[in-house]
Structures are given as structure tokens and as C-alpha cells.
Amino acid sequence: MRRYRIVLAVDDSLVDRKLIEKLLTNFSCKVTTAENGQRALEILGLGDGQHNSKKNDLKVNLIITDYCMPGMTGYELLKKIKESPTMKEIPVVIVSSENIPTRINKCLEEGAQEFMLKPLKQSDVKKLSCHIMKVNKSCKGRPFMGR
């Protein structure tokens, strides 16, 4: 039997959750999305007045999220994962339509594995793929920054 990884995909556009999820089922991933930062919280079991005292049953492997949301920026969402003990070792790679350095730089030294542009490509799922097998930093080389 297969053993699928899930990844948890959070951006507020339909369309481009759609072509996260189609991208990564090609890659034998099972895909969970969300809309918002505030969902994905509620989804980790990190939401207001869950303090993931039961374990959650959705194992997480990756965690990839849009910058730009209303409500919670994907940054704020990067910053409340790497804050908590039981979600923090989980990669959070973020994308964003915008190439901003500074904007890059920010979530990376937060503690994002990557940053990408939109829209995603096969080819950066491929690259993604040490951070979907296993669920630590043990990926080789620099953090891969747009294309």
C-alpha cells in the first residue's frame, strides 16, 4: 500500500489552491487546503482556544501558503508555526506573485524552507521534494528564491 505525504495548502484564490493540489497529486501527495491563515491554524489544531492538547489526526509534512491574504499575511502564519513546539519542525514554504527581496529575506530568516513565485510549476514541486519526504532540515543547498 502507498503511503501518501500531506501537504496543507493555504491561499485565499480558488484557482491557485486548485493548482497546488493537482500539482502535488501528480506527485503522490494528498492535499488539504485552506482559505486563510486562520483556517490553517484551526486545521494544525493552533486555532483560538485550541492549544493541540489532542493530538490532531492530519499529519502534516509540508505546509505551503500564500504571502499575500487577507485577514493573516502568510508570514504571520509562518511566525505563529515556528512559534509552536508541537508544529515548528514541520518546512512552510511560502509563494507569492510579488518578487520583493526584502520580502524574501523576511520569511526566510523566519524560518521558511523556501520561497517561490507564482504561478507554481512541476518543476518546483520537484524541488520541493526533500522538504515533502521527510519532515526536517536536512535538505541540501540554499534556499531556492523564485526561478
Given for the second form:
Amino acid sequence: MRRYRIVLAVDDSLVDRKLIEKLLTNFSCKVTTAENGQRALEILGLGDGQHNSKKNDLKVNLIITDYCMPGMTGYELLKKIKESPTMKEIPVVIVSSENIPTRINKCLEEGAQEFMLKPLKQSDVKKLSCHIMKVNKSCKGRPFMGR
Amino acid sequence: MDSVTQLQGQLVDYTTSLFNEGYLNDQYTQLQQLQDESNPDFVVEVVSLFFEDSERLLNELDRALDQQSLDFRRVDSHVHQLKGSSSSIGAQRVQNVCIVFRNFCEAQNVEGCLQCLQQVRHEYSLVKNKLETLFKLEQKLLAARGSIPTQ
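Moving from the form predicted on its own to the form predicted together with the partner chain:
Let's see the whole complex now, leading with the same chain.
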């Protein structure tokens, strides 16, 4: 039985949301997008004034977030997720157009699963599928072509 | 040579020229590879979003650079967004101007920024034109193929 990965993709750019959605869908993921950190938290049930367990909170396997966003940065979103007892185990991948080592280290230290550079390509997403599958089984030698 | 073959040739030549002249880079190829039967208009859709987004940002830049006291951070923020979206679709020349533009923002160089705005508008309209031509060629080819009963 094929297991679907449910991914929450957060990015303020409409173009990038469309791109990440297609990249992930082509790898058999179900994708929900959010245009900012606040909205992402609401979707996860972590918004202000929300209680932790609501029936229609999205159960995600992976969160991919842009770093540079107005309001709440991807780093701030990462911190909020890692502070949550219910969400902290979900892998969070940070993506950024800028290759800044201090930024990368900061995110990895805060618990980001991976830091990737934009623009995202199919090979980047392939790398991620491995990470998600590692949770349950080894991805060694497993040809991963979505569809 | 029948019209399908001719059109195919034209399409290949035109696409190749866009890459050779630096209008598009490998990221555009990524978009083409992502397109499939489940989303046969994917490339056109993403590029259309890019057009909309760019036009909005260029207008914002006009406004931001028209102020008495320039807010370079605001200008930079718009250029950053334009750089991002052009990079995501592979619009290399637009992206390149944005990089220079951001440097001028950091240096708080008004003249440089104004020049870059002109340049980025120019590059944007060039690539928009080229992509629209490319899409029209693709449509012609599809139509020509569609009129052949067995394929």
C-alpha cells in the first residue's frame, strides 16, 4: 500500500508555492500550502487561542518553509513548532534563496531537518523523500519516482 | 516537410535560442519536466503567476523609488521577491539584474537603483515577450498535431 506523505509548505511567494506543490505532488505527496507562518500555525492547530487537539487540524509528516517571510520568519516558525509537545517531532525543512552559513547553522541548531537552497528542483525533493521514509524504514536502494 | 515537423523544428530552435541568449536557464527545464498529464498547463500557469507577480512588484518599485525620502529596505524587499520568483522560473537575465539592484540598495545608491529599475523592467518585458512567443508556438504545434487523425 502506498503511503502518502502529507506536507505543509509555507511560502509568501505565489510562484514558489505553486512550484513546491507540483514538486511534491509529483512525488506522491498531499500538499497543503500556507502563505505565512501565522497561517501555518493555525493549520497545525497551534494558532493563538487554539487548543492542541482539534479534529480538523492537519496531521502532517513534513513541513517545508521559506526562511524569509514577512511577519514571522521560517526560523521563528521552526522554533514555535519545536516548542510544541505535539508538533516537535515533525521534520521541518527550511528553504532559502540565500546561502548564509550563520543562517544555516542557526536553523540546524534549532532542529531543522534540512536546509535547502532555492530554486527548488526535483533532485531536492528526492532527497527529502528519503528523510521521511527513514522514520519507518530504510530508503536504501529504493527507487523513488513519484506517481 | 509537413507542418508538424516544421513547427517542431521552429519550437526547438526558438527554445534553444532562449537558453543560448541567457533568457532562460536550467530551472525552466525543471518546470517543463514537472509538467505532466495531470497538469498539462503547469508551465503556462506558473509563468502566468510570475507575470502577475512581477507586474505588481514593478509597480511597487516605481512607487517606492518615487518617494522624497527613499526607504531602501522597502525597495530591497521588493527586489528580493522579484529575484526569487524570476529565479524559480529560470528567468536568468531578470534575476541577474535583481542581484545588481540589491547591491545598489545595500549601498543606498539612488542613481544605481533607478538605473536598475529601468533595466529590470526592460529585461522583464523581453522575457515576457519571448515566453509568450514560445507558448504560441507550442499551441500551434499542439493544434497541428491534433488535426492529424492517427498519432
